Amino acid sequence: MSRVAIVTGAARGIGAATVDALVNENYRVVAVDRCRDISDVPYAMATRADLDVVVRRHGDAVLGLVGDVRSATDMQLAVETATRHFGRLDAAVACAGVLGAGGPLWEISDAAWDAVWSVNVLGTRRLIEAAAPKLISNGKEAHGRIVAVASAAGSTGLLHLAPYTAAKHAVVGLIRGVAMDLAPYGVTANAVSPGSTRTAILEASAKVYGLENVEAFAAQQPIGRLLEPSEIAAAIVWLCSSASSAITGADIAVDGGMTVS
């Protein structure tokens, strides 16, 4: 039987990388993805477009959902449009994520913050609170799965990216406590943390930091280039599947070397 996964932020980046690499390993997927632009956040978000070109190089596998990761009625949504659509749920992978504004903390809006803490976040918070309770009634032996994309900046600090930073962080201390929650039933939760890789977030970066392109970040990696998305989808299936039963609680670093002291 097939497995099923919910996978947000899946119409570009690393999580359409992941769409790519789970229905490789035979899932069916609820692709979700907001398809529209958020405010305080200075880039263009993926569209329906992005999001159609996913579903489309899979057929049935895959169900493209538009929804909004900080709405617990959207998430909720997609665990019944899996359920329903599919018949099941084994795994949600959150990827959906944004770098805001760039600058020292002090001179950062409000807003800004708060589109970068809510997407990262909280986004991650209501995907899990409306997969776990399905997760679990599934059974210990049904190897449940929660992943959720952090970042190198979880585990260090980023010049003017304080907010991405203290929300990457929170993601990692998220998934470590839901680990130990969920860890009677079989479930396991872990974080992925990317280093500088091919997406839109790693664009933005350079303009934070006036970078003429995204290259000049390869210098931070010891293995002397940037990742590409189905680097990171490579280590997120693996966390998915029931090769990773003993692992719960950890953030795996996916960086090229790029946090090892």
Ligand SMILES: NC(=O)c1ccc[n+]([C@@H]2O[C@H](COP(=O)([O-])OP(=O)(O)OC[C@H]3O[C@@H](n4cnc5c(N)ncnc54)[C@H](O)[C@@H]3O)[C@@H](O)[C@H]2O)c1
The other form holds:
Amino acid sequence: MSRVAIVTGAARGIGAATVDALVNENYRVVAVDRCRDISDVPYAMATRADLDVVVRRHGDAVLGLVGDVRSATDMQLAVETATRHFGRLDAAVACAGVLGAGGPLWEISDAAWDAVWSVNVLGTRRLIEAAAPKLISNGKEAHGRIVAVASAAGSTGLLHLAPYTAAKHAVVGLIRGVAMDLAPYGVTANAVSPGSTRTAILEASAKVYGLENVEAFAAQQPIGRLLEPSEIAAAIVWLCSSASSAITGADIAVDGGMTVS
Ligand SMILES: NC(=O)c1ccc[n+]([C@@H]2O[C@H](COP(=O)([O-])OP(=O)(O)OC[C@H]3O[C@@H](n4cnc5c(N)ncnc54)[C@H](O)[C@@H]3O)[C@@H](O)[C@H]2O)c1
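Could you give the coordinates for the form predicted together with the named molecule, as opposed to the form predicted alone above?
Up next: the whole complex, starting with the chain shown before.
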């Protein structure tokens, strides 16, 4: 029997790579993305065409759903879609995230702050709220899994990105807290914290620092290179598996040594 997962932010980048890696492990996946830009986020979100590409390369194993992680209704629909279409739900992966505007904190508008917090923190909460009751109802032997993508910014400070830094610290805290709530039910909740990974968000970071391209970020990582989305996805998929049953409330750095202190 195939396990079933929901992945948010699935139309490109780390989310799309996670869909690919889960399908490789015989999962069925509901791939959710907003597929529309967000005011006060100064770079483009994925499109419906991006999501369709991800869905098409997996045939019947992946169902695409346009939805916003900030909406409780949309996240409930994702859970209902997983159970109706694929018959069950085993894992929920909160990958959708935005970087937001850059600059010193005192120059960031409330609207820009709210955009970053609502997608990264409220969005993660909305997915967990929708998925947790279903994962609990499967019973302890079902290895229910929640994974949230935080960031190296969840444990360090990033220049001119205070809202993102604060929001990713909050994602780690949210995971630590809900992991305690879920522990009695055999459902684990963990965070994965990527370093600089070759996606649209990294290009947006390069713009914040006035860099011509993303390659300069490689020097911040002791392994001396940027990460590929598939390398983050590999850790996420492992945390979704029964092999990770002793790990909950953890924040797993997948950052080429960037945050080793
Ligand atoms: N790339 C990096 O260097 C890096 C480093 C650390 C953490 N991260 C985190 O990894 C996650 C994935 O980002 P990525 O690097 O793949 O960037 P990305 O911009 O390519 O992907 C983010 C996806 O989320 C979607 N999305 C945005 N807001 C949404 C919403 N409200 N509802 C549903 N979908 C929404 C976007 O359309 C996009 O497809 C994010 O949480 C990000 O903060 C990335």
